[in-house]
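What follows is one chain in structure tokens, specifically the form predicted alone.
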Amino acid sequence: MPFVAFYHTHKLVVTLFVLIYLVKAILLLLGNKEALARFNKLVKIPEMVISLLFFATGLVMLSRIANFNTLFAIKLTLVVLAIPLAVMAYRKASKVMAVLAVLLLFSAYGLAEMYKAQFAKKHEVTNVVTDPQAANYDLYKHGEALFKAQCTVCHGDDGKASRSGAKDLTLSTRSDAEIVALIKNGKNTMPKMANIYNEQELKALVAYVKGFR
């Protein structure tokens, strides 16, 4: 199964997982034991399937992640702590533990969004002429500097790394306009970069990316 399929499946099962435990937490806080028991019975099988998919897709994505940094490590730790805490909370009918488990899950989600946002933050380039009016300006070198600063984390220096679902750029057949649109709008794990690059930088990136073919 391609990474993108795992990515979308993971997003879906994580959302369902959090919703199930959020409903449980609310029912527990309200002290409605009968409703909680009915809900537990209703979601018993789906919860088992969702939990299995949660771990399976998560492990696959973890094995192909582009950048395992401190922020991602903290997020992963929060998830690992939240799940057993949530299980114990409902077994012991502990409202405090239930609330804490849900807070940990939401915190992990927030950190995941922060982690993704890092890839949409512009990395400045140095040691290259970026002014197209300069006599020694080189469009290809400008694009190379931008690519190495921003894109190699997923695509690799040779364009073939394919981390976090990044496409093999040596096999790309996209037109210039399609490449620009993809950079601007993003796709799957690739964030939107419309507000990061100006038109000249986009031209430079297109020139360099097409060189991988």
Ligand code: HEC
Given for the second form:
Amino acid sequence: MPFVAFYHTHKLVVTLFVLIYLVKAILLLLGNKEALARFNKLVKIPEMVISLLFFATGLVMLSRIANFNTLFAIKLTLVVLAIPLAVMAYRKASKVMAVLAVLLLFSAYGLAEMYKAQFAKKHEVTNVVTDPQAANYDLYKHGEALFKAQCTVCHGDDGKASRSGAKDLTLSTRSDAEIVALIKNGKNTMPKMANIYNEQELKALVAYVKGFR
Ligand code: HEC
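The form predicted in complex with heme C (HEC), contrasted with the form predicted alone above:
The complete assembly is shown below, putting the previous chain first.
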């Protein structure tokens, strides 16, 4: 199963998971024990399936993650803490614990978004001639420096790595315009890098990316 399938399944089940906990927390806060019991019964089986998919897809993606850094470690810790806390909250009918668990889950979600945003933030290059008017300017070298700064984290030095679901660039058949569009708009886990490159940089990246073929 391709990474992108895990990614979309994970996103869907995480959303459902958080929604279920949110409804439970609200019912608990309202002190509506009857409705909470009814809701618990209603979601019992779906919740089991959702939790299982949540962990399974999460584990698969974790094994192929591009950059396991502190931010991601904190996100993971929050999720791991939130779940037993939520289970205990409903067992003990503790409002404080239920709210805390929901807060932890939302924070984890926020951190996941921050983690993704890191890839879309431009890493400046200083070790290469970037002025196309300069006599020693080399388009391919310019592209290489940009690629190493921004793209190898997923695509690897040889363009073949498939971290975070990246596609093998040696097998790519995309046109120049398609490559530019992909960099600007992103796709699945490929980040959207809309406004970080000027025309020259895009040209250089295209030249370098096509060099892998
Ligand atoms: C966070 C990981 C990540 C980063 C960083 C990243 N990519 Fe990607 N890239 C992907 C993924 C995932 C795909 C596959 C998208 C899809 O089609 O589902 C992809 C696909 C591509 C493709 C298309 C391959 C094909 O023909 O199907 C090109 C070209 C490409 N990336 C270039 C780049 C360039 C250039 C950069 C840096 C500016 C970059 N990528 C940075 C993850 C990444």
